[in-house]
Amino acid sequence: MRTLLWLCAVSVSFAQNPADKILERYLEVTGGKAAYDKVKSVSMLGTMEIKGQGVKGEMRMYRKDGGKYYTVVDLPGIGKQEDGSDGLTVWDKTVLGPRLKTGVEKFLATCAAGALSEYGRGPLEKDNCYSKAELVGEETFEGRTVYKLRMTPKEGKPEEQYYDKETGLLVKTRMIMPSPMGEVPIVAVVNEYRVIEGIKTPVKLTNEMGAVSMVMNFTSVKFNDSVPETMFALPPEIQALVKAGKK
């Protein structure tokens, strides 16, 4: 009996997915699933910078549990662009005017209804985003040997997410994303961890869209701050938006 145990154990060990285990070793390193699951709202204070442009602004970044999100940036010579979610109606306000996303664009700003998801989606809301991962091989990123994995969300097209090899940590997203302006290619690089109350959490980004760069440097992260609910309240522009569809 304790021989066919072990055998079991043994057939489910080699079973695993091995892109789940690396997804699971970023949950560890990064301070285990229980400590991400003390935190149920995040405010993040920073900047956004356009390299090669001059433009740097304020940016300030608002999350909760159940989906809630507000992010407001403030470019000089652009003007303010926002976007945000009350956990049902996803919606964003730029020089173009108040609009609101749906099908595959709601989706991916959606299913990770955790408030430090965004930057774990992977390894945080696997199951509710994607439908399948898996481990492609090994790459050579920034002189590190790193674990490249291939994320299927359960809408849109996969995006690819890679992992320290040594440290377990993600250090780049490749993906996807849908916009008015069509199917818009981004890769996210992470440039620096912090820990922040036993969590290491990303606090230097970069987004690469084409030709354009956006690094994100956040000065102030805090954990279940009071971030009251009319943060996330729908503006009117916007709650106008809601009114005419349902008409």
The other form holds:
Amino acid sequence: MRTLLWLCAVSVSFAQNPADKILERYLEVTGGKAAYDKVKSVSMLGTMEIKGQGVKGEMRMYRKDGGKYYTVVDLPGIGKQEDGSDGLTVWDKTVLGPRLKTGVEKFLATCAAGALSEYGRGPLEKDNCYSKAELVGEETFEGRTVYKLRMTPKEGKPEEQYYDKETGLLVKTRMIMPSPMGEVPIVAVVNEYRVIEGIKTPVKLTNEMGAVSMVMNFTSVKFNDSVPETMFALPPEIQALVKAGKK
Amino acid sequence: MIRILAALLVSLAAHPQQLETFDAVWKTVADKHWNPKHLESLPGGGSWESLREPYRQRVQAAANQSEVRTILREMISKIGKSHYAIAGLEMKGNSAMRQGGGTSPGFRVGLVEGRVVVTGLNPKFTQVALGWELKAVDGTPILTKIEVAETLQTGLRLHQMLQNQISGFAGESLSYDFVLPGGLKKKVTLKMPERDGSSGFGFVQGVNVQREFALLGKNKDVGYFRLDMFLDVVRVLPQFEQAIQTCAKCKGFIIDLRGNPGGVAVMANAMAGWFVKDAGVKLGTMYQRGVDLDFAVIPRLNGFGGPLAVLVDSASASTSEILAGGLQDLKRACIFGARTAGAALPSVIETLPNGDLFQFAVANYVSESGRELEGVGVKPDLEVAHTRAALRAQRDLPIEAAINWVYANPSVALRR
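Previous: the form predicted on its own; requested now: the form predicted together with its partner chain:
Every component of the complex follows; first up is the chain already shown.
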């Protein structure tokens, strides 16, 4: 009986995808599944800066169980750019105008909301968001050895995630984000983690999109803070679009 | 995009910071020009790589920052494209041309039949009339000669040069010498408006963004919205929306982009959204290195479905060309006026190590029908220009042509 159990264990160990082990390690080194399970809502306050161009504004992000999220970036000279979901309707309201997200864009936005951060879907919603995770190999990033994973979302194009071999932390993601302006390749780099309520959380990130580089720096991150439901209510323009059945 | 506030700089001796500045400019172009092949074979011969050492040596030998700036400007001019510029504070003591403060006095001038005349007035501005010929500002004669080869962008440069000469600093009083129809000379003293609270973007700050909405036509049933720069997004876009809603029953709508040098590019998409009804429409595509972005237009609820006219001239550039050219390709607007500047490249502005500002193009713009507008511009569907006689009669012929077209096309315009 003991032998059978041992064989089973070996079998499981061999069968486990090496990418899964890397993803599980990320969960462990950043706080552990139990710590994440306690998180029901997140508030992140900070800034977004368009690097080198003298543009810097306030950024706020709120996440809540049930796929609810609201992000607002207020850039001087441009105004508020908003993005949100009440758990059913996924939308954004930018300079281009109000819009409902559908299809792949809606799916990926919902996944990102569940992953607590803005740097991509990450490993936190692996089962919900991805159909496949593969270890591609090892590379060097900023002088450190990293594992390169190819993650295939259930909808949308595969992305690459890079995990530090030594620390186990996610350091970079390459992804293709669908948007009204087409498919936008984004390289998201985590510049800084900070331990907040037992969870090592990315608090400084740089997103590169072509010639534009945007730095997000969160000075305040709170878990399970009281986030009112009204935060996720649909703005009147979005309600009008829903009513009109317009995409 | 651009009127630029320069950084604090005066005649610093060339030192390692200047070489760092040179390297930043050279590398930025090498890394971020959207088409590396263009850099391998520049219009005037040679490659971007071949310029590196000779210009670096010149910068190393430069006596001061002003000289460095001149050398860098010469180098980036070899690229042969718009939207490459180095900006810094410079004294032009030996120039006979008046340097204004950037604040418009409330009227606009243009070169019409070889004379500098008033071609436009801000709303409620009554001290000056259309068609008056301007001879001097604060005793300095108006100059119209520009030292550039005859190109499409000559119109843009001339326009900017003229508006600069008549401009002043906020709150400053200036005297203007006019010749009125009939030959009567008149001196008018005007106080420059204070800052109107317009917000800039990034390093483009300190400008009053003129915008105007009116109902024109014999029955005041043609909407007219003029914008002299695509900035102050937070106020202009809601004002544009308000204009559209006010004009729900108008016979037509006119967007006046004459003299508009561009600005925040996505404002073009946002404004176009009020005139299309189907999703998936775009004004064109922006090709960056490794990234192609569509100038997508998101249809707005309760948009305007009637005839749309867009007024442009040789000083309409960049975002103006994207909006006019895009709507023309979509067959959603009829374009009136003169061919645009052909300076249509999306660009960004960054600070250099020595404090100067460097504007550089990051993408090529190709309209929906596949036209590259850079160096070519948007050709109006109907070319119509000011005449001195019409201006003296207080008539703006391009606006009249657009109004007449609206009345002649009462049916609902093609909408995609």
